[in-house]
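Presented as structure tokens, the chain that follows is alone, the form predicted alone.
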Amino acid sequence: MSDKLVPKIKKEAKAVEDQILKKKKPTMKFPVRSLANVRYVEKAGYFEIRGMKKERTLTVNTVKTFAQTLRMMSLSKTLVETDDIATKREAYYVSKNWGDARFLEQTESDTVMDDVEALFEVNREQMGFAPEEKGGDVSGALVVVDKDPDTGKKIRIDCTQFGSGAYSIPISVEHLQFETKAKFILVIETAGMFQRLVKHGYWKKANCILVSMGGVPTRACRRFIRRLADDMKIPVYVFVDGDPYGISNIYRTFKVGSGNAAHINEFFCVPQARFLGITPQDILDYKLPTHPLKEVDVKRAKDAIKNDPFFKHHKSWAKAMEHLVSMGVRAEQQALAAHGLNYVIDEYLPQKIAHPERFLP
């Protein structure tokens, strides 16, 4: 990666230097990271970024941010050239040596890092910046082929051999290889539901791979599933709570990406993903216990229907979200336990997976 990224960084820095030497105000142009600057292309399968740019010009008001951006570029160049990494938190503390350009808050550092990532159209992992959080948990019919960092020797990790535990997805997954005869990947929102399926060996009964997202999935988790699905040519079914957040934030971002990360959606989304549940219709069909939708839920749902390119494109999804709002309720995965702790294993999942043609897109 260094042979591609480092020259880009040098070129951008040289352009700034040249403008200064010509006694002109230096500028940098960044892609606008928002839903307003993306389009949903079904053939590609994810949100693609449009051409809108924001221009950052060196002025009295922007001098600190401008300097921070250049220092972040320099830090990335060093990390890539030395084959090292820095977590987002470490990058924040490194800035304490930047004098007046230091970051006062982590949020400032994160924003500048995202801008630099977008500027060079790469993901921050390629820039040497590693996430703090782990990638997710995996159990089931899968062998992950990793390598020893010291010798380079291949290491085969059997995801059926973790007892009551699970394989943890590493922060970097590009080098991994896979071996499996599983029929599908079941991606699960909550750690609790994942643990129930693991404890009762659901992956054996269904011949599948279970992946816990633990809420909003990390980039490593999404990239792992995308690579696994692409390499092994197997379907991906997503099992989340039946609420506007689970649908419009967790699922939609998992499948097609987001506006904020539009410049890297093609790497971190899973276009082949299909929505298994919990659907608004499931709430009725399975007579699930519910909670009232909160005001923030209703706002999120209406915003998705009105402004989100994914919901505008998929009328079935807009209809499902409207259905949820009209019902005025939401249901969690664990609500299936009202019919018995293992009802999800014995009844719900087998019934749903028998008809993937009925899944929402």
Second form
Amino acid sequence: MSDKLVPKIKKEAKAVEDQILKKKKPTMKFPVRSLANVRYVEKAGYFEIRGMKKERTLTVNTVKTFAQTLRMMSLSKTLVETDDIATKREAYYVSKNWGDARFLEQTESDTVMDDVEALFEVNREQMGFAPEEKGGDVSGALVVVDKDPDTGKKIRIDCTQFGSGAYSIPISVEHLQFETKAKFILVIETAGMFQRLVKHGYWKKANCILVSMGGVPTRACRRFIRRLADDMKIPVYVFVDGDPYGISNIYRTFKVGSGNAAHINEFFCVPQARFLGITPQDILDYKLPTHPLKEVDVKRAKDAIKNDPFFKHHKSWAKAMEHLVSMGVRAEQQALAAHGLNYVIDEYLPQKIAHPERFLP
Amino acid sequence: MSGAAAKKVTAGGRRAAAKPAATGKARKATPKVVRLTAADMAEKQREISVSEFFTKNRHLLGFDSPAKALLTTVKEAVDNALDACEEAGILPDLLLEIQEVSETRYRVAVQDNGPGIVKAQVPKIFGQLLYGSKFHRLRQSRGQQGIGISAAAMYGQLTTGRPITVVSKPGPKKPAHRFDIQIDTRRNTPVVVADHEVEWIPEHGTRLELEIEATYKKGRHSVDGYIEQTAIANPHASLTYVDPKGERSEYPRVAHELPKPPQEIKPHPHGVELGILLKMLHDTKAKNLRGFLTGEFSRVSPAAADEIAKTAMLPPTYAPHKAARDQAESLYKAIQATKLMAPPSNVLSPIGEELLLEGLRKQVDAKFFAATSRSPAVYRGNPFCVEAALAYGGEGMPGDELITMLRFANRVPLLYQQSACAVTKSVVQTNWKAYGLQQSRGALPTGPIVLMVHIASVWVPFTSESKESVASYPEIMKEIKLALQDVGRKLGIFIRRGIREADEEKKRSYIEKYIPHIGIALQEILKISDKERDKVCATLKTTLERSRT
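Switch over from the form predicted alone to the form predicted together with the partner chain, please.
Starting with the chain above, the whole complex follows.
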């Protein structure tokens, strides 16, 4: 990968230098990172980037960002050439040596990093930048084959052997291999629900792999599940809260990617994912206790129906979302506890798993 | 709380009054109410002397608090002194001394180099309210009513029991006289307590001293502020001020010529009210209506007088003093309906742009000054003229506070009742954002500014006798706003130039700061030499500096 990236960085820098020497104001073209610049391709199964680019010209007003972008490119080149990594936070601290060009907040350096990432259409891990966030927890009928960082020797990690704990997905998952006979992967939004299913050994009963996302899934988490599902050819079921955030932010990003990372959705999506619950219909069918939708929830839902290519494509999803808005309520995963703490294990999940064809796309 | 209590009492009282009418039983309980006959009342009805009126209503004249009393006294004395000097064509030299007698008692002395006062007039001027030269004429002057200095004398007498002392010398060869004068407050007449000829070195002038109950404060609303502002609006005067602590401040003369003397005019018919018209009809010496109209008013030609008479359906030969209320009213309506020339406006004596700037420069240390002097306009038949000046961006002027506003009427600073004044209202209603200042809705603008507004008129319409704020006539507000817009535009140009310069500066510093980093990054990535790097930086710098964005 590095042999591809370094020439790209050099080429871009050379173009800037040439423009300067020709007494022109140099420009760089960045892909637009928003939902407006993606298209949902059902066959491919993810948000594909459209060609929209924004041109940034070096002027008095942009000279600071321009300088920072170039210095970030230089840092990335050094990292790749020396086979090192820097976390986003570390990269922010490296900039403190840049004098006036230093970043004042990490959000500034993150934005420039995302710009550079999009400019070269690679993911930041390939540029030597690592996220701070943790990938997600795994428990169940799975063996992950990893390498010892020092010796390079193969390590077999048995995800059934973590007791009440779990295996933690690493930041980079490209080198991992898998062994499993599980029938499906169950991806869970909250750590609380994950805990309950692990404690009562649900993965044994259902012969499955449990993954906890802890909110919006990280790139590593998405990539891990994608590779696992692709390699082992097993279905992926998603179990999140029945609210606009669980559906349009967590599930949609998990399955087809996001607007912000449009240039890398191809790798960081799980197109085979299906939506187990909680569906708006579940709220009625299972008589779940609810909370009223907040103003932001309604706004998010309406925005998704109107502007999100995924919801525009899947009529059944648009209908479900409208249904939720018309009911004006939301239900959390844990709401099932109203019928008994283990109702979810004894009744809800078995009933659902019996009919995957009824899952929302 | 007291309001609620009062309400209760009134309500209860009303109920008690209503009850007797309803029940016969209660009627017996009312003999306490004594009904007065007209004759009874007549016994109690008598003339109220002006002085008695003042005693009860001294707040109307600006003596409501001890601090304000000191200011009002100084103000009346200084205003009179300046008026006298100017009328006599003398460049004023004024000395003001305030001595602390005790914590609540001060002795005020004001001395001028004016023409002095004829011996026979002194008692009346200082010992009788509503006696003076200014009420019965229309001419731009500081004093208007003839109340001021005698009211101060009366205030002193009421609070300390001391008479006012006046020393006056009408000319180099004439003797100086010293009077101690008291006021018979019931009859509004002066009582001369002492009268001596004295030795006095100045060639001519007047000095008056009076002791009053007062407190002395520092600050903009005090005597100190008043003297400072008087110096701004009167650059032709030289002022010396010795404060109660014995500190001496000198305000030297900046303009060495007297302002153009204002002229007296007769009232314009459109500004006269019916009651005044009636009085004028009875008082006139004119034999017929035509003579009355042309003789007692300005801007009435014989032809215009005939037209008014015709509209009023009275013969031009009609004898004015025979006019009853009906005739006066039809005459009044006829006057209003007749087109007349605007009153003469060259009778005013504005400060003028140049001296406004001089006066302000002398007192305020600022980066930018602007001034404007509008041509005269008319309200209710009275000519007036508005002037405005401002100082912007000085040391010690806070940029995040409301502007400092100085109001003047006929060169006299107005220190109280700022919010009720037409000047304040006009400043608030002017859109200062257009000139680069911040301004909240319904407030004065914010910024390091001293703004000065002067209104000169033959009759400044004050909202009360204490002459602290100008009434909001639409014509006056309009002129003030136009003047403000004029200085505002000048200020706006200056402020925008400053912003542009700051932008240029920011641009230069941006280029200086960040271009080297572009060089460093390119050098790191492309492994170019230091020389090549410097060339890239130099070229880029030229490219950016040449472009305007």
